[in-house]
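The chain below stands alone, shown as structure tokens; this is the form predicted on its own.
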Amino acid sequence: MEPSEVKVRFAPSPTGHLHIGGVRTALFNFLYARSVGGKFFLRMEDTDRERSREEFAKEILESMAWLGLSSDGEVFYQSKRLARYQEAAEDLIKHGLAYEEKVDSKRAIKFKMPAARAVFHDLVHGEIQFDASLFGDLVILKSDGYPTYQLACVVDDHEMEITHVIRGDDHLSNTPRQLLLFEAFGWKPPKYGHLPLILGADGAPLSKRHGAVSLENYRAEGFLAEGLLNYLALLGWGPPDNQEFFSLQDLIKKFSLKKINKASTQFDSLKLEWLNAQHIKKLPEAEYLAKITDFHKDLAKKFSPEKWKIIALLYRSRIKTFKDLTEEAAYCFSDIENYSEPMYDDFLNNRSLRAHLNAWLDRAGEFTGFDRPDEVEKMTRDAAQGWGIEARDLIHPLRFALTGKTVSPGLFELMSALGKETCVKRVRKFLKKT
């Protein structure tokens, strides 16, 4: 098969919110496609009378383009196909292959499931055989005149001439039901690839009780898509020189389905903010500006775009998300209330420190530099040399006094970014304190 003519799709139902589990097979499909030079599609498997919600339609489209996961052609709807699908169970009447149930006297249709061994060829896996004689006839057009997800994925997937089918583990039983359908109809199926679950810590299937698994979730913390990307093509997926740092170009040129795990694998919540911290850094820095200043509209208002960039740019390295940023930074945001011990001990009984700061407060009452974080450290480094005492016992106290930490970023660019008068009226109400 010559690689142009690789197809495939990710098929979502929008009945909730995207799954993570969801989004790493959406991932898996489109970066097979892009690296063979063939086509990804989406489809919505919308026939859910009852779940389906066109709010979580919108939700999955706007997720994948933000994620960067383009369709090569139109978004395919099952529920404009309805008739489509009754066409194709009614064929399979025709032959001999499907009958007629009534279901309060409504009409349903259902497929004679040949006693036979399904087998098959799994990408993952290798060979798969099932006997279906176990299954029983399987409903394939509800009494309401809906296909079931048997029929309309078989029907679809022929339709669209998709090549390859991969999916999750958790679909390999709907698989030789599929094939069946598959050679009732007379068509060609689409190879099969079947990928390992995603696992919580308990060994479970990932879902809610292990925390956070739409993505929805995810964008809220101020993950970037590159690095939830990068950390879900790791889940099941081995590269060959175990790499780990990928953007998504990358992994299209090194992706491999030879290279997919039968394994399950486990979350790692800690290996996936590490990942998403080395994108950060990554990013050119007029586009972390961007992103970061757009997932804090409200708290960027609040200081003038210079100041702004300086508080973003100081924090860039200790951030593991966007989200971080408040907790990381929060004085810069709000006053200190509390002073934690026992440094602050230290500092109340120290009255030649309380002199300094003093003293500090009437020199930064005259001074004019505040914009400038050379201006504001050469004021604060002559004042200690003109003190007679060493610039870290006069900068680690003017450090506690503003953030209410020992550590922080460079306290200069820092005082900068706060201001004279946030930085003068700080320093003055630790002083009341002591």
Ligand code: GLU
Contents of the next structure:
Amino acid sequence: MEPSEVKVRFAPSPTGHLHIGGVRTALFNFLYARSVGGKFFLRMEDTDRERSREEFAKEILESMAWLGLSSDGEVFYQSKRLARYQEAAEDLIKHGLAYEEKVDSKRAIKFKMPAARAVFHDLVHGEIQFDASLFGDLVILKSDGYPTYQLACVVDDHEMEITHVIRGDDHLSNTPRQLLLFEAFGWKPPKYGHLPLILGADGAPLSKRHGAVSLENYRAEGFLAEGLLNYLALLGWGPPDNQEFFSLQDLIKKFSLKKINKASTQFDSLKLEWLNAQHIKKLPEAEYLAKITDFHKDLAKKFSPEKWKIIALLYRSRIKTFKDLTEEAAYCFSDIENYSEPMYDDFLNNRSLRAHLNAWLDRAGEFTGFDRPDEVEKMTRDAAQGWGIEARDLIHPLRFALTGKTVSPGLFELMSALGKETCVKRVRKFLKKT
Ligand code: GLU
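The structure above corresponds to the form predicted on its own; please give the structure of the form predicted in complex with the named molecule next.
Below, the chain from earlier opens the complete complex, with every other chain and molecule after it.
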């Protein structure tokens, strides 16, 4: 088969939020298609009338677009193809391969499971044997005229000319049933590859019990699509030279189905955060600023664009997700309620230090260059020099007074971003001056 003929699909059921495991399935399909010049399609498996919701379908599409994993053609909706599944089921009846069964005077259709022992070759797991005599006949059309997953999946994989079905291990038991349906229709089946299960830290399959598992949660935490995709690519796929940081383009270049592991893989939030931090650092500055500003719309509004930019850039190398900024730079967004003891007392009991801070307040009050970090620095250093003290003996207490912490990124940038009024107010409050 020519590589250019590869067609794969991601087929979510819109019965809930997009799960992180689903994103990994979508990504592996996408990477495979892109790496061999094939096509990647999206198919909404929305035939579960009770559980499917249009909002979820919309959300899934929006999430896929955010991730950059959009369909190479129109999105398929199974709910629009009911007549086609009914026709396919009737066809099997005509050929004696299915039969109808009355359910409360309504009619369902069941596929006669051939009593076959057979094997298929899985792209990840190799040879898999099965004994279909253990399966029992399979409902393919429900009494309400809706197809079951097995029928709709087979009909669509055939009509979409899917060449490779790449999905989670949880679908491994569906594959023999689907292969037998392909055979009954007289259609050539695609190749199948099942991705290893994702486990939580406790070794159980990743689920809601482990906290955030939906893509929405990760977006709300301020993860980048790049960081998430990079991490998910490593869940079950072993890159050739143990490389860890990948752009999407790199992943496409290096991805190979042959390197997918059989063994289940453990979700490691710390590694995800670490990789996300790397991606935050690597973003072009303008893109970083646009993204973090969009994420923190309300906070950003409280500052002038220049001051917000100072803050966003100061913390760039310290945050693992955009949300981290709220915590890391908390003192930029609200006043210090409590200084930690006993350090606060030590500072306050130091008379010369108090005198210097008071003198600094006088200087700052007259100073007009707060908009420029280099000017604030000069003013502060000149003051220290004038009083015959080391600059750090002024900078250290100022930092503590302004941030409540003994370490912070560039103090003069911070002072500039906070502005004169806030700096003066905080130092006064620190000195218990009202
Ligand atoms: N709708 C199925 C799911 O969300 C897709 C299974 C498949 O890829 O065949 O799990």
